[in-house]
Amino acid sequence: MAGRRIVVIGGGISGLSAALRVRARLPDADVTVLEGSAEIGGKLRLGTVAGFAVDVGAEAMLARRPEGLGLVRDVGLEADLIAPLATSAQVRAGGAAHPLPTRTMMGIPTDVDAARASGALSEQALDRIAAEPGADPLPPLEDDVAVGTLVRSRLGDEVADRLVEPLLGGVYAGRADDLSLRATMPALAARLGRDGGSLVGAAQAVTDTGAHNPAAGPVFASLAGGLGSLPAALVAAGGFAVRTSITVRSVRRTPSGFALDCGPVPEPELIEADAVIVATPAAKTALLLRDVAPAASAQLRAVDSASMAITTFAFRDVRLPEGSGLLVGATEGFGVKAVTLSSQKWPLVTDGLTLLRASVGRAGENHLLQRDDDDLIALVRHELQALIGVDAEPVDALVTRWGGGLPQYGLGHVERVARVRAAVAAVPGLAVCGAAYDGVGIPACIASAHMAADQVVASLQAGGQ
């Protein structure tokens, strides 16, 4: 493989992980990552608030999947792994904050007593949860269904609006009534697809096994220097080249491999490669594949995205509610959809300051993000007073915007991804990866990257140019 050139388009966690994997499997190959922005990392990014480095993108990763922790170990940061100090969150439901019920699956209750102890639901909603296992059983699910549609039909609007919606909104910035069960809760969908039966019973069976079992250890992990420190460590350990501030405008097939048209039109640059991995968001990937894999491009154009903003604050002398944070449903009437009590959730050294962050923006709420930074900070401060009782003047504040930052897994997403991958696999030496496919979390993105890397390595080893 000496002399082979593999280009990865996109320098987020997916692209960097793909480059590291290719380099490990083909140590004599020339591997280059091309990133359009001025810095690598994608949604893993550090900012500075009151002189402290803070995550302004992803701030936690799932610890019950092996890919994220494995990557941390591979790049020598295992000693920096940290677990949350506080894991109990609250949910704003029916105009008040309540403890998030234990033993739920993405908000779907599996234990009526735990749901009752939370106080987030009315007696009528609790009675419906208790009765659901004895109701007419669901037939095995043959087709995909929206999470909200399924939950409303079995457990009613309260459970959907007060529990499921806040959880899904926190993860995907999406709406429960629009998000695919197969894509967002694949284990639950698989069980219901095989057996049907009770939604509560199926959710209970899933939560009692594997990664959902509380006995499996901490759910989340982060790094002492912030997850935003992971991309630089990955590059330092990777043995591959990185170029930033370079725009790739198209990917074309050539008799010997691929040609990438890069740079501004007045000053174009042509980069040739034996294999290409595209690790960009769905809309950008659709543009890049329009010539080389038009069927995949057409499918990716249909993947919507949601924009959001993270507002990070430093306060002095404030009292916070207990726990790690607060989730807010869309029906509660706030622009803020989640609050993370960062200095209470993680073992951070803050010299007595209180750090917290609030996320704003769900699918269909772009009007909130059209405010300038000062106006957005004022909105969030006003809502923080109502949500968690914090009305102090911040020592410092920072707004970080993520335009189109979260792909929306609509109905039929799993099948759409399968069609994309089939179309891409028909082009030897080409692969795709990223948050648009199998999950928006860091481990899922790494798994996607490994799949893409293995695909192009196998193609090169087979001489499939």
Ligand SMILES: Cc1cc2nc3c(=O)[nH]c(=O)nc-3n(C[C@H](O)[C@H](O)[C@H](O)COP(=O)(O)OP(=O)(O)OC[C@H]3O[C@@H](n4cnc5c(N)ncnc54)[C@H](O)[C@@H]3O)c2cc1C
Contents of the next structure:
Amino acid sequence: MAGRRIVVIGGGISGLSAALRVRARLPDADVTVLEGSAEIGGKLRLGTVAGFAVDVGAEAMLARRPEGLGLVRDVGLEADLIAPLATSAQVRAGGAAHPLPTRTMMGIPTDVDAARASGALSEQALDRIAAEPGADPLPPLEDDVAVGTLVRSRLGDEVADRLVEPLLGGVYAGRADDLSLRATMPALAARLGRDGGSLVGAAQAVTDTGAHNPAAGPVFASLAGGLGSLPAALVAAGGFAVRTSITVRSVRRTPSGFALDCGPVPEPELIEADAVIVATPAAKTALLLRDVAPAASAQLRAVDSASMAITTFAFRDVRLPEGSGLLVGATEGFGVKAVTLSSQKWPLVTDGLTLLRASVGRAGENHLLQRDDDDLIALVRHELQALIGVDAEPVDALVTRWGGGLPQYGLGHVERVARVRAAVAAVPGLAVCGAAYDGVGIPACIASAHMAADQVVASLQAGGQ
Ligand SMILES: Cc1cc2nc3c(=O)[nH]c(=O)nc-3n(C[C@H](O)[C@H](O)[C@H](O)COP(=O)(O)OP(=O)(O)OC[C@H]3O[C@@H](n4cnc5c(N)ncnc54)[C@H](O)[C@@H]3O)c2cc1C
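Next block, the form predicted in complex with this ligand, ref. the form predicted alone:
Expanding to the full complex; the earlier chain stays at the top.
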């Protein structure tokens, strides 16, 4: 494979992981990552608050899947792995904060006693959970369904609004009534698709096994220097080239491979490649694939995204509620959808300061973000007072905006992704990966990157024979 050139478009965790994998499998190939912005890392990014480097994008990765921890080990950061100090979170439900019930699957209760102990639900809602396993069984689910539709029909609005919505809001910045069951809870969807029956029973069966089993160790992990330190470690370990501040505008097929039109229109640069991995968000990928895989492009254009902002604060001498943070459902009437009590959640060195972050903006709430940073900080501070009783003047505050930051997995997303992959697979040497496909979390992005890397390696090897 000497002299073969593989270009990865997008230097987020997906693109960097794909580059690392290709380089490991084809040590003689020339692998280059092209990143449009000035920094690599995408949604893994460090910011500075009161002199401390903090994550202003992703801050925790699922430790129950192997890909994230595996990557950390591969790039020599294992000694930096940290586990949360506090894992119990709260949820704002019905106007007050309650412990997030244990034994739920993305908020779907699997144990009525645990739901009762939290205090987040009314007696009527608890009765409904208790009765659901004995109610008319669901027929096996033949089609995809919105999570909210299913939960409302089996367990009522309260469970959907007070528990499921805040959890889905936390992960996808999405709305339960719009998000696909198959895409967001594949194991539950598979079980209900096969057997139907009870929602509570199926959620119970799924949480009792594998990745959801509480006996399997900490659910989340991070890095002592922040998850935002992972991208640089990948590049240092990688053996691949990275160019930043180079936006790819289009990808074309040539007789021998691909031609990428890069850079600003007045100063175009043509880069040729034998294989291309597109690791950009859905809307950007749709533009890039217009010529080379138009059917995939059309499918990706329909993937919506939610914008949000992360506000990070440093306080001195404040009293916080216990635990790792608070989730807030859309019906509670706040712009803030989640608060992470960072210096309680992680073993951070903060020189006596209290660090916390609050995220604002769910799908469809762009209006909340259309204010300048000072106004956004004022809004969040006002809400923090009501949500966690913090009204102190911060020592420092930082706003990080993530326009279109999280793809929305709407109804039929899994089938849409299959169509995208089929259209891309018809173009030898082309592959896609990233948050738009099989999960927005870091391990899922890495898994999609490995799949894309393996596809282009196989394609190059087949072409070379
Ligand atoms: C605020 C926030 C908090 C999150 N928190 C967590 C968390 O705690 N845990 C977790 O697991 N997940 C979290 N996520 C989700 C996760 O971080 C992302 O899904 C994941 O990092 C996406 O990685 P990616 O490489 O696929 O895409 P991105 O990180 O979006 O990277 C894509 C890159 O492509 C570049 N690019 C775009 N267009 C072009 C072009 N035309 N030419 C060249 N380059 C281009 C972009 O500049 C970007 O750097 C969070 C997401 C957000 C927004």
